[in-house]
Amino acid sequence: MKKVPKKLSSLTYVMSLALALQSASGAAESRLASNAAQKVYVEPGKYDEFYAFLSGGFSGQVSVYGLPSGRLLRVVPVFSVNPENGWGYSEETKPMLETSHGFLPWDDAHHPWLSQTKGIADGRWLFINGNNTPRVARIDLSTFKTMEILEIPNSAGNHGSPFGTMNSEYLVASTRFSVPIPQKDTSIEAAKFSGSISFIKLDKNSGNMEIAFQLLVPGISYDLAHCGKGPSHGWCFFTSYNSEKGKTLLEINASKNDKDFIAAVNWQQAEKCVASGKSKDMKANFAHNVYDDSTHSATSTKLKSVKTLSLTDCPNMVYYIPVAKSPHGSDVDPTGQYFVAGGKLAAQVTAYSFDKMQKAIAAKKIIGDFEGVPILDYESVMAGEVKKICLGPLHTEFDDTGHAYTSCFVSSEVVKWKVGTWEVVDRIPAYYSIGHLLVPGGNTMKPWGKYLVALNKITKDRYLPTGLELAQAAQLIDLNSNKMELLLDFPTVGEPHYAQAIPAELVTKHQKKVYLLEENKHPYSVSSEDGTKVVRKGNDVHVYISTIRTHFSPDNIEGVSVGDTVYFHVTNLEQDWDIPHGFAVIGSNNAELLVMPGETQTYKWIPKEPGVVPFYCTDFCSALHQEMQGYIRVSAKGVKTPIKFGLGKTL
């Protein structure tokens, strides 16, 4: 590989700016808007203007906030069990957490992505990645329920995902940790590591996912991505680091080169190669979990192969572009003409021109080769540099006035700059150590602007202390004037990484309020109290039980013995919005169920001692909620007490 010209700020130069930048940030006023309280106040009975979807990080969930109020509206369970509503505890939802490693009730969720149509967020689905066990999940925004989880094979650390194309044709998923592909027992020092970039095809009507193909790429670490739009539609841009391919002490060994790479991937070219038969089927082992709203149940399917494309099978598919060392965000402006990245160890951000990139490819402005990937000349692709922007630039989003906003981790600030002139026009401190940020629609062709949310890694003195671990932090910043103004601090769930926001009306118009009883196809559902019953099948006892304000049917049950496996199939007969019912058995090794109107969910219980055991509703549903309870008689093991059940009468 030819030596890449040293153009961007070196680490030495960056560190020389540290004191000056930190001093400037520390001395800056917080610029709290004088009418901040008025700007974020949403009066009782009124709605927020935006939904904001924040990744839950190590919680494995997605949290939903209203903007501008900062009110927490919902935690959506995705990769982790959730005792609040029985996600991962009910028999119907357990298959959603199956993987090639078995039942895995946790993950590290980083990057939510809203589905798009014509480059604009459409409010249909939200996707989120599992970083630890490579997975991508789809949440249906008509129900705020996780409907699908797809495991990603040939990947380790699914960090650069699930960023999508402008018409939701594909989601991309790149591996953070390169590993041997296929895996094998080998010494770490001698191992040949490879990377993978997966393209996940979306059904345009249902949103269902499948891995269309995987690209096998050089074994460096792929970080984040965004796909092109408008003129750059058909391409995706991935930042990467560790071009040194270090395997130990990466804080030193992955920072030796002056530059790392952006991987520019022509996915339309890859499609053509797959269609012409150039892909190969590789053995794999991964799970595809799908929830069916008609049966209220999930199924888990194990898949055994995946289509792969190598660089030699499909030329002109991938190009590397030099970027400042250790980059993080890869971001595309609303016009689709510029893609932007900044190195964490540099004091500048670079904007690249898609048109210039195309011309550089056509003119073969190639300065070298990295394991079969041609490296484009930096000067030939670069559109402009935002110089001395800050220390530790991470991620950039855009508003609707031609401005960009970059988060700066080390100097703890947000910097506003002008697209096209690359000049810094404003900056505001963030408290403290900001990671990602969001602007509503800031990664689309139609940003709504108006607000910015800073997702900060450290809180220190911002909230009341809560022991050794302090609350995670977000800050709402007003973008409605030339100068950014701080409006609100609000704590968040887990450690939020990335977030997205969308006008509430684009989501509320899709809202589902009840599941219609006549459409309930669960095999153990009932449509009225007349259908409730108790059936023994060997050592399994199936209780077809209904809930309605304010009783269960049946509410007295006999004929169960110690060691039986009891399945309570609970159908909520309500057909009124926001009337769920809960279900729990005293002393059970399980969480509650929270059953939505018209839904059926199953609670598994294995009694261990004889006695009379209460069960009850856990969700306050009416004035007589406290009376909503029942009893189940448990006989000793081997005692054949007849099955009996009833409601409002002696058994």
Given for the second form:
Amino acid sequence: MKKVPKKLSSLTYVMSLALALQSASGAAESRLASNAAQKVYVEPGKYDEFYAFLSGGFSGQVSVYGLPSGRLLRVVPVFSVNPENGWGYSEETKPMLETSHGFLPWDDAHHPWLSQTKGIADGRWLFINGNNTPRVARIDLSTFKTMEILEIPNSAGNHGSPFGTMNSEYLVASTRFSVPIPQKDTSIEAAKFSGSISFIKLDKNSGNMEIAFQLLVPGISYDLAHCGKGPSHGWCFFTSYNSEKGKTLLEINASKNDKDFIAAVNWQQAEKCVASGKSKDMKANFAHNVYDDSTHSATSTKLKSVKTLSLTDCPNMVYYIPVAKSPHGSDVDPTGQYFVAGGKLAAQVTAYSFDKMQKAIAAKKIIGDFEGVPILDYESVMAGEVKKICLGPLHTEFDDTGHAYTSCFVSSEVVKWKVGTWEVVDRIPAYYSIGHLLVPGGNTMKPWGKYLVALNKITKDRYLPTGLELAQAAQLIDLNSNKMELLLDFPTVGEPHYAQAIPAELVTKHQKKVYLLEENKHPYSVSSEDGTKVVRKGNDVHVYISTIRTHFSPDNIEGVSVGDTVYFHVTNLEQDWDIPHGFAVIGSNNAELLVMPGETQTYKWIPKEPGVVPFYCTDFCSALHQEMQGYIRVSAKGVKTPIKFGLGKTL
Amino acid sequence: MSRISRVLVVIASGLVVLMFLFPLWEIGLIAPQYPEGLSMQIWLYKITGDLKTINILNHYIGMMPIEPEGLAELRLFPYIFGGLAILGPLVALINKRWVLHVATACVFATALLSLVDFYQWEYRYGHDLSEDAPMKFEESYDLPLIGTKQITSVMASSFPEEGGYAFMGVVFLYTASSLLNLKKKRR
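Taking the form predicted alone as the starting point, write out the structure of the form predicted together with the partner chain.
Below, the chain from earlier opens the complete complex, with every other chain and molecule after it.
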């Protein structure tokens, strides 16, 4: 008999186990609603009911879809440069991608989080993490624009982020890699690792982020969190993995212990400790980048210090609770009473009771200690177990009728279960390998439990093949009846790692349509064509240029030589919705600009050859868009052609 | 003058005051790219609405820009209608029939001249087109004085607003007041 490769045999084992589980609890046949087309059809010209914000995973961006149609509405550039509109290329947006490591053109964006008021999504801001180089970004939902990016020091892999509290008081950011804090050159084997959990304070009115404090915690890998609400407000619950503290071959070495930990963090206790001077200022170096919609420019500030709080200086702040092995996150039900976590490598989801946890702490039901963190007795905190739920349970969201929906990666399905009885009531397959899932508001106190979206890692045979690189997918599932039914599946931008959705009117009600010209405080803006000019400052030439249907002013420019750096400060004088103008120069080592009505953006260009160089509008703005073009004369190096410029006349 | 006529002209002056608070007229434009419509409101002393966008669009057909600063009427009207506002109490106070009839004639003249003026502006904007117009779809573009009309791709409408209706009320009240006094004389 041929030897079956080990990997294959274990895969077969997993699959047969999955089948066994499924047949035990009812077959997971494909369930497409018979009137699926009707349910997802949104008439041309009509709006979708929900906005869904899908993270782009390795694309670094956020994509915005309408539900139930699955129509892609927009891709919001966040952590990755976007030549499509000049994000990260224009002089004004470059500072947004500054970090302590310099300018970074990319990150891995995983978890969008919608701001909340009283535990309900309020449609003001969307936050999202940069996983690779730890950062958190804030997108303003009145403009769908990234307005702020904050780097997280003492973190290495900002995966467990940016989950927030019920009134958007704080966002959390936990480190996925433990590393030496502060960093130093040491052998990996001998390195002493620490973990950090950061609390980012949000300004109530502006949404501006500031690291309030960082907890220094034992050096294991921290993962996704959800913060308490209602009765559990004041706490956040993080899962962790690698309690084995493996440093190599984690696939094996981080999978040995039967149980990992949930870290239950009392942030109100931490606040008190910080207020009473228990924190220490640690030297750090991290960037805080803020975009200003009145100057239409970002500024990047390097911050040099962060408040840290050690466990010994602030006791009773962190407790560990045993959890089935290798969990991927904890989720809190809408009442705020239960927090749940599934063990990715176990076939079980555990629900913990917040009340029981409080009692266990009071009664000192402590079974041990992990590097100074008390470990609470599992049985004393556990409220119920959803047994044999599926293989690889990852994440859970909730509806408004007391049900929970857990994604199961290995058995590739969504399992619906009842909170309180912990019984599985339904299951539906996902195509394929679901990671996160969403129910609109499903992480808040007010879920709109109409739909569920499964966010899948693998599509294989679902769509027309496109070579080796295939799209990833989202699947819309109807929750309106007892049986979950598949309605739609659609390919996504990048990896739809996690997503959140919100009723459309909560966002549409404060949409901005134009930037008001009279509020434009950009130092190089013009308020009308009369203000346009060309100014030389040494070897820099500043062109104050305007756009309006359908011309540039000026559109003939002379007086630039090789050796100069030319800054085109393009002000779009339009004050009409959906009339952006674009800008590009032939042969420029730059991406185009898209300039919104009332906005000013700057295009840097270094001419290399003498000649008469064309530029044009790149956004189809009007019937005479094709005619929206101009020339700039470039003279040879050292030739001092006088500055002249104009529109509609001979220079 | 009868008591009622005197009351009517005073009420008419009240309506004239209202004309300062509301637009007189609205011109609306619906185009394929503007399903939500563009509009401009003509007041006694200003023009509001989507003037900037309307001017941008009009420049394609060579229409001169509508610039409220350059319109003498908008500077003149506040005085004329300010005069009309004090006319009512004045007529009631003087309490002479012939004064009333002269006042009514003045009101009629103002109404008629306003309409003629509005029409001539519409005509001028629609006919004095720039030779350099990028788009020459029609020889001229005639907005309706009142009503709606399809002009190339644009559905144009022109209707009175609150201020305009108030002015109609003024005309009506003076007419009624004068007629009431005519009858008395014949008896």
